[in-house]
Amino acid sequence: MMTALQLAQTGAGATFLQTLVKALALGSVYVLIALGFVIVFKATQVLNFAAGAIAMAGAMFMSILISDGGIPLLPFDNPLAPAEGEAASIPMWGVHVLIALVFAALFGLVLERVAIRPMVGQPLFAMAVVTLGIEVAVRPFNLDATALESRNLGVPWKAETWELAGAIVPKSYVAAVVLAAIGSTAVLLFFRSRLGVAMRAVAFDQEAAMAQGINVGRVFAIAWGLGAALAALGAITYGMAPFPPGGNVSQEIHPILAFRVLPVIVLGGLDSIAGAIVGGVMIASAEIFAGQYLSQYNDTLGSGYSTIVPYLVMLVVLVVRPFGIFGTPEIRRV
């Protein structure tokens, strides 16, 4: 029989295995907004404030052709959807994620030619005030939509679970990772190609650019179709159960993503996609961990604790590292 301190060892064990694989999920659903928010900035040098509102739309796409059986912004049946009460196969539902992604490219492509287009040449700040207004534009197609009830998202295993050393693992939090592995691994092997290589031209000089003959406005506008896209995959993965929306796309998606991301790509570095991958890890597990391990402080430190520890480990890391992990210094004449 196991001794009172081998079961607790156990549990133990059990407890940092259930932890740890929250800490990556979660951290995976940043690392994939992240890598939206720093493919906009590498190539037009913008914070892309609107990034929380296209990911919950992206998400809103998918709900609509999974559980609706319609084709966004068209009236038209979705051919592929399952038929009323039943669930998409997984390969099924596979398809209609890229189907949404691609929804979720179109849209940021046009939100680029009609918003941002007109803008290039014109100062930073007020290209980044513009992308506040794209916030505030979409954000009630979004919030209007989920209003009065969640929208489905049609997820095949739901709320299944493994059990692992004890340890209870959910389906969603190993789809999360590979999730994010597939998406980190797209996002690099694109700036390895022809097209990347003149997105980091143009983000590193855009006369210099358009003097060797690169289309900027065309790399502005796949910039924008990549981070849409991310973003829309980073929604639909934190709408699986047991994350808080339960499987949906909820008014829980649009504040998580707008605002507990920023730490993410601040402390990695605005321009590196190494930084927003191991920048979305460290502040998921710093977040996690915090809440799991001091939880018996909730008196001292308030139950919403955990959510301000992302902001901490980002400032005391930006004390010593102004521009973060992996940010390209800023050199300045003098």
The other form holds:
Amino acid sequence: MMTALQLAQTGAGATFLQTLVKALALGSVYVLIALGFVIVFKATQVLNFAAGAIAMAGAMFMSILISDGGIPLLPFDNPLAPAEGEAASIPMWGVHVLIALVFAALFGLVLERVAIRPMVGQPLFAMAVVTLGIEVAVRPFNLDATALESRNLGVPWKAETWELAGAIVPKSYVAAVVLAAIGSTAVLLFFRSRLGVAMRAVAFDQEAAMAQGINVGRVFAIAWGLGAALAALGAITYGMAPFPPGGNVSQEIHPILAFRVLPVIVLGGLDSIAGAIVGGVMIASAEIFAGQYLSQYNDTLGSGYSTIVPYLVMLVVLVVRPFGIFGTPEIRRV
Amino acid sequence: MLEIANLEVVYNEVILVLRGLSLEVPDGKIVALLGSNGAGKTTTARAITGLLDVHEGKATKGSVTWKGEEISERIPAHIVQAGIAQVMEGRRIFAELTVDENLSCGAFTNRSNMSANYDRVMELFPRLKERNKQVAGYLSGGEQQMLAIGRALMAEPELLILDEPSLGLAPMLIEQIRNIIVDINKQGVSVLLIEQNAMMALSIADFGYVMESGKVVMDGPAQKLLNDEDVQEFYLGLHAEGERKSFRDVKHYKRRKRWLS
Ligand SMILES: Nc1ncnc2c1ncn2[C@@H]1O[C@H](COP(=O)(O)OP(=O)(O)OP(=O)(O)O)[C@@H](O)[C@H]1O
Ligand SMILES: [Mg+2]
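Form predicted alone done, so how does the form predicted in complex with its partner chain look?
Below, the chain from earlier opens the complete complex, with every other chain and molecule after it.
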């Protein structure tokens, strides 16, 4: 991570560039997790407070696959895992990310089936409480697995950096932006597909969708599966050095995933894909730029102030636009 | 053939809405189901298409059979697959989706013939063809009704249920929709036409039912109903001045101005 001291030695332009890249990278993490949340909300109207726990479980899956050479939830070895002490090639690492996402999606499907489906028809508030319950139930497993040591995600480029016009650009930051771009594009394409169109139809008018023969239960399940996979991709992205926990999944990551994304979602407007993307980048920018350029006021503001910036931005925006930037006004009835 | 026998439907476990309804829609025919507000017409449509559940409704007695099989316990998707599609009351198009996307939703259970069905719908509704990439919410009322019908046809149904397709449309558009229903029927689709506009419905139907408070109170060939004095008076507004016939529960008929037009 860049310290203020290191940055002081670089020029103003380079500092700006470095800060910008960092903001985009963190924004990418937020975008991915927010997208997962938005898909679930859009299809099912359920506020998924378990998004953070699910995201972290996804990163755990990745770690089990690549560092332990195991297969999540199953007593088998992972035949694709790199040899002990060696790093995976970039394509191989990508394959592992994909497998981890599949596991996360299955995990999402199971959660939907076990905890959400039986609640269909109950008040949305009750559903939201159930997701909080999932969060509370899944977290100890995550923490249990990470309490002793932080777990590695076997990122091939570790903490390597590039130099660009005097600015130091970590490869992971670029990778984060690439992953978020892939994730967002996949979501946008999905919503043009047959299933995605059906999901939007269900979101708009559930009964009319049923009358067309769309199986609403299946659409809900798919939303949970996709949402879990996106959240997992967000957490994996955040587990790459030099994001704060330093290329590892550890318990520090959890509250960040669970709560820091909340302003993004509220700001973007709960049900908007575009909102998740713009909101994610905006909140991360506010956070990172405030952290960089207000650091001389550390004495007055206190050193942790940048982490509350997202909430401040959220408050200010909500005063002006109560439904978020892209949100639909009806959403508030929830 | 669709057969409903002695059907009872209860909402919220207490509100009895259908009280022993019986009707049938023979293959290839147009059957009109008439009745005033709250008679239970939409409830009947829901009972056939598996949508009672959404409204906390339940069929407590009687049966709904389609091609000889009981369907009242089936989920909506299976009923659509079995060949029954519905144009819901109030159109219920997906306003945020484009015309094409709406049609794609209608084809959800029937992907294999999608392009042929799409062409057929576009032939019936050239207006939709011009607007196929447009967001459906911006269509006019008449175009939305056409889209709702087209969407239902994408499932390639053998029975099409239309719930008040003339509602809120100008006379010329009603005429157009009427002709389209005839065309659809000529292509071999049976039609259950739910209407308050009795004149429109009976003019194209083979057979008609009049329902009131959840029961059929009169039925017969469409021509006979059209000539029936009671129907004329209460549904077509053709009563002689000063002379009021007493028909069952006259006060229940909340007349709408458009019956007179
Ligand atoms: N979801 C529901 N819960 C409780 N009662 C209902 C529900 N839906 C309809 N009803 C009642 O059932 C009765 C019949 O309603 P239905 O909608 O079937 O009538 P309709 O003949 O379609 O009337 P309209 O011509 O106004 O559309 C009405 O008294 C209505 O209040
Ligand atoms: Mg009705």
